[in-house]
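One chain comes next, on its own, written as structure tokens: the form predicted on its own.
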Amino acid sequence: MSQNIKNVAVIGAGAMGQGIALSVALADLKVTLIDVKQEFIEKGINNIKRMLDSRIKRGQLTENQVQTYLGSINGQTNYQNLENTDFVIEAALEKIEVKLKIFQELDNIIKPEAILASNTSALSISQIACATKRKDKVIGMHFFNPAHIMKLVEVIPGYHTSHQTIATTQSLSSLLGKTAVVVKECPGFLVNRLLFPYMNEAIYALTEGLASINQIDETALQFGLPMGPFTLMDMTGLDICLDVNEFLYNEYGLRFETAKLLKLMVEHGFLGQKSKAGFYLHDNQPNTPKQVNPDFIELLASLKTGNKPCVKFDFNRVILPMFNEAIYAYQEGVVELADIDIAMNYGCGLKRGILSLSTDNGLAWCLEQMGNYHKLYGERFRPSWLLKKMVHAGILNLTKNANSANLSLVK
């Protein structure tokens, strides 16, 4: 039985603590919002009102409600007053180094029952909890941004995560509103690691020319995705993009290879919105078309990538990647097969769910594609050894038989 929840501490007041924050304030639970500097908790505080000001103006808040809300988070910058605390967020830099320290100095100043949760993208658990004499208390509770909108938690068990913390972060994630999968920990833990083979993939072939920013992102929409993969990593930040990769690319290794193009692109200060110049333009102003940024044309002139036996482009040469390591995934017991397309819907808005393309064309096809595709492009292809035994094993398609896989195919 989980633990009840009253009052929770959010370290970091950047856009991902703000939103922590205010989803919890909204759940009617006190809230310690926590950084080095009084001018970044003033920042912090000033955006949740903004953003409960804007719920006034959509009738979806009162002005009462909203000083409640405000009301119920404390801004400091240190660690005092916090012995009634029953569980710290952390949304700190995405620094092993910050982090050890933030848990380390935690651990000796909240009450011993209190859990320690961090928003990591990426981090070891296991190594954030050694910090700590609480090691069954750390988890992770990975929160997608913008964070009191998007749905999905990320719930990540450390090596010595107890039943016990797993279950109270899955009641508090549900208490504010959201969809918790627990996912064991591994590099890039589930979304992050499918989403970045098909960003990763994207970039290979529109270095090869087989079709452009445009075409690339317009049939991501057609798919499914709120979003292309240009778009998405012009958002992201194309340096946060490249060292995600190369994270990923030194854990799992080739099939996460980084395209040349993005690395360039990086290299030339090309780096998405944040530069105002990514894949596209960005000039701030509302309501103006999209415009592919001209200079990237030189980078992608100046890459000599062969003659690859293609003669056009398909969709799916970008999205059976993503597929392929769902099932690497699962695979190695990362995350439940039903709950891959709750992740990947609530976590980056793919509303048709990525296991569809079994049940569209049959788990045989994607093996044969998967296979076609590795003999032409290499290890960024090469399918899992549990999809062959899959499909030799007669499974159809994934979404209808996800609870019957789950029990016969992983053991």
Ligand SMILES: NC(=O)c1ccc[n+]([C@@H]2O[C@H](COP(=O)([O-])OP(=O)(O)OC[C@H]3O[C@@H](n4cnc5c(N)ncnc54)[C@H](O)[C@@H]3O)[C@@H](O)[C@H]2O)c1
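So that the term is clear: the rigid core is the largest set of C-alpha atoms that superpose within 1.5 Å between two forms. Positions refer to the first chain, counted from 1. In this text the structure is predicted, and so the values were computed from the model without any measurement. Compared with the form predicted in complex with the named molecule:
- In the core-superposed comparison between the two forms, residue 288 has its Cα shifted by at least 2 Å.
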Contents of the next structure:
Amino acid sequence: MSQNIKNVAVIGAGAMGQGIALSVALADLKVTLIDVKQEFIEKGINNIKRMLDSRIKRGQLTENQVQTYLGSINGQTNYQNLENTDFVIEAALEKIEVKLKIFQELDNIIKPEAILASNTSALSISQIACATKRKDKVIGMHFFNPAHIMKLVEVIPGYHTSHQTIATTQSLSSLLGKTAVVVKECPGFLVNRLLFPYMNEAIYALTEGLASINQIDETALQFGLPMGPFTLMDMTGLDICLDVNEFLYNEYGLRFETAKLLKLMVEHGFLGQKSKAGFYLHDNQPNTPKQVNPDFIELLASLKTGNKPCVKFDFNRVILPMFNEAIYAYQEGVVELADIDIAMNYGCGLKRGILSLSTDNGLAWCLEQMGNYHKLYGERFRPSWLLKKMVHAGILNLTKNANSANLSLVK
Ligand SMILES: NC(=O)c1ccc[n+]([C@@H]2O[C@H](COP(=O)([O-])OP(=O)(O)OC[C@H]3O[C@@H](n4cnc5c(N)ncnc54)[C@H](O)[C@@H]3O)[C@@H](O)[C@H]2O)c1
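Next block, the form predicted in complex with the named molecule, ref. the form predicted on its own:
Zooming out: every chain and molecule, the one shown earlier first.
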């Protein structure tokens, strides 16, 4: 049974807090938006107003509706008047000491039945929960940027999180118009855990000179991704990509070994859109065709890649690590099989679903390809044991019909 939610507090009025507060207001709930300085609150609320105004221009909202939504958001720089708060969504800095302090303080102030959620990208929900005396009521609620537009919320129960807290977080997510996918706490949760081996492998293929940036990006579009891996990395920021990939490498080991070219790009200050140059140039000239960063070619030449395997570029080499990681996550009980494609669709716009690789080519083909690449490139392609087990058990693909059979295989 889920709890009734009427009043929500959002902690942090930055990029994510603004989008989350807007989603909450649009769901006709009351929002208290909290940040450390009045100027941050004002900036946050001004940005929310701008986002609402753009909906007036598009004919989606009236001036009166916008005033009502804005009236439901109250900004403040303290924890006063939170006695009626039913649910808190924390979207402050990604620093464990900041989050522990916020959770500890809120725990002493808000009513005992209220739920405390964190929008952390990578920190441990179980650890954050231990800063409170309500560990069963602490949960991860991972929105995607921009939070008022992206439909996915990864709902991440920690070690102590209760079923009721999960149910309430799921029902709040749907009130906000989001699709909630429950992902058990693990490094990278689901979407980032699946995206990074794919982006990393695209860099390896590029480093080997098997295909150009444009070719790889275009093949990704043909596969059903909304943008290619190099466009996505430039948008995200190569420094952030490096940090996240190194984090995943430290947690999961060689499967995530970071491509040297990424480190080199960051060392040379090629960070993507924010530094005006990454894999592509970003000179902000409207209507100019995308231009590959010429300096990256020099960096590439400086990398001694040794004897390259004599193979042609095949996009499967780049996308299979995503597929394999999805099976690893399923193998670990992190996610339901049926939720994987939903998460990848709503979280990163992958229209055809990653499990379709098994439907199109057969599960045995996926294993065979992984095995071939494993021989060529090593641990990044070690197939999950569940993939082998399913193939040995005669499972042909991961369509809906096969789901129930596969489920019993993992238990
Ligand atoms: N930006 C993304 O794409 C993205 C996506 C998913 C999750 N996240 C996570 O969301 C959180 C926020 O990210 P962001 O991009 O909005 O950051 P941001 O830097 O834009 O905003 C953070 C805000 O939190 C405020 N803040 C800091 N300490 C605070 C405190 N003690 N109390 C209240 N407010 C405080 C800051 O003043 C700032 O306004 C992080 O944990 C991040 O990892 C970010």
